[in-house]
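Shown next as structure tokens: one chain only, the form predicted on its own.
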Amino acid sequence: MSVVLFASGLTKSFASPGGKIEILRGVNLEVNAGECVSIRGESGAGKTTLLQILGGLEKPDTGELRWNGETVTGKGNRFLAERRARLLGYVFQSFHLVPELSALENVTLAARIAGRPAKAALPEAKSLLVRVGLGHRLDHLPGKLSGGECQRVAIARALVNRPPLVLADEPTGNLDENTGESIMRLLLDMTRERGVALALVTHSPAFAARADRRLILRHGELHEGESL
């Protein structure tokens, strides 16, 4: 089974008035093709920082990161942006949709960023929005959609380029319990249907338990397990 995400010895620290704060202290992680891995941790443990580093949105102090077998640590922003657009999908807690674009335009924008003509990506984008239950709201702006609907658009956007890996950062964090349940079920179902690996940061033990492998971020390191 191929490894789509490989991280070795990732460290990250921040300066503060009281001195250096170590957030990550040598994180090691492998995610295989089609595998779902959940990551939990106490508030402030560094889960979002870790996911941003894994997604190339932030640079580690030390360590190695590979996407689909290719080393991306130390590479420039243009290189990272090009690889990220093709190899990664990202689902954020706050959706991060472009407010001036419709649901369909938000999804096709991800394809355009990856170098695909919007017209060529249109059938896939429409199909994904139908699959997430928004076939009747293709032309709606994010401001006219509920939080759950916005996250459904974000899931479609994350999958439109058929990436080998999706990173999800507390995707239900801004949603009520029932909506969060439906979004989590949809995210897990769709990534598994497509054979896409999923690295999921969640505060929910119930959601984390649905992953193939459960990890805890504690004292800057990842550990196998379920209890904080």
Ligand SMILES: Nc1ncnc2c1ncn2[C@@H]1O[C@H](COP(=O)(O)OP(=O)(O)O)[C@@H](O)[C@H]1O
Second form
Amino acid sequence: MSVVLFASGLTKSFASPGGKIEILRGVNLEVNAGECVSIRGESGAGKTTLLQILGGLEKPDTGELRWNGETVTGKGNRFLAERRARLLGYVFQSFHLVPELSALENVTLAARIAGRPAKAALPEAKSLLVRVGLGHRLDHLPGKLSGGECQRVAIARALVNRPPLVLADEPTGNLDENTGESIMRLLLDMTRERGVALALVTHSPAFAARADRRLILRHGELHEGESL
Ligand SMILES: Nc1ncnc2c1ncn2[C@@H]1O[C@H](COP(=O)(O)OP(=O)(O)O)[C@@H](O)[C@H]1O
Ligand SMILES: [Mg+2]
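Show the other one: the form predicted together with this ligand, since we just had the form predicted on its own.
To see the whole picture, the full complex is given below, headed by that same chain.
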């Protein structure tokens, strides 16, 4: 089984007025190809910080990170950006779509960032938007879409480059319960259908229960477990 995400001894501290606070104290994690792991933890436990480090958006103080078996810690920004575009999809709580671009352009932009001509990615971007239920909204700007629709666009964007791994940080956190349920089902179904591994941060024990493996971030470390 190939390991798509490997983290060993990740630490991260932030300066605060009261002194340095250690958020991550030695996180170890291995996610296999196609596997879904959930990560829960108290508010402020460091889940977003961890996901940003796992996604190369933030650097750890110490520790090693590998994507698809390749070490990425200590590499330059250009290397990171290239690998990130190709290997990772990211779904954020607050969608992070480009407001001036249509739904379709938001998805093809991710392909362009990964070095694919927009034209080549167009059929796939369209079919992903159809799959997430937005075939009739291709030309809509994010401002004209509901929160749930924006997150559907973000899921299509995360998958357009066929990455082996998607990272999702409370993807239903800004949605009402029913919308959140349908978004979660879509994310779990679409990653499973495509054999894409998923690291899912969620507050919801019910959503976490649908993962192959459940992890808790507590005192700066990841543990297998069900309860905070
Ligand atoms: N860039 C930063 N600078 C200083 N403190 C930060 C920064 N990012 C996060 N923190 C702090 O780290 C802690 C963990 O934050 P976060 O990773 O957002 O937790 P979670 O997502 O689990 O709620 C919080 O106390 C937060 O205030
Ligand atoms: Mg968070």
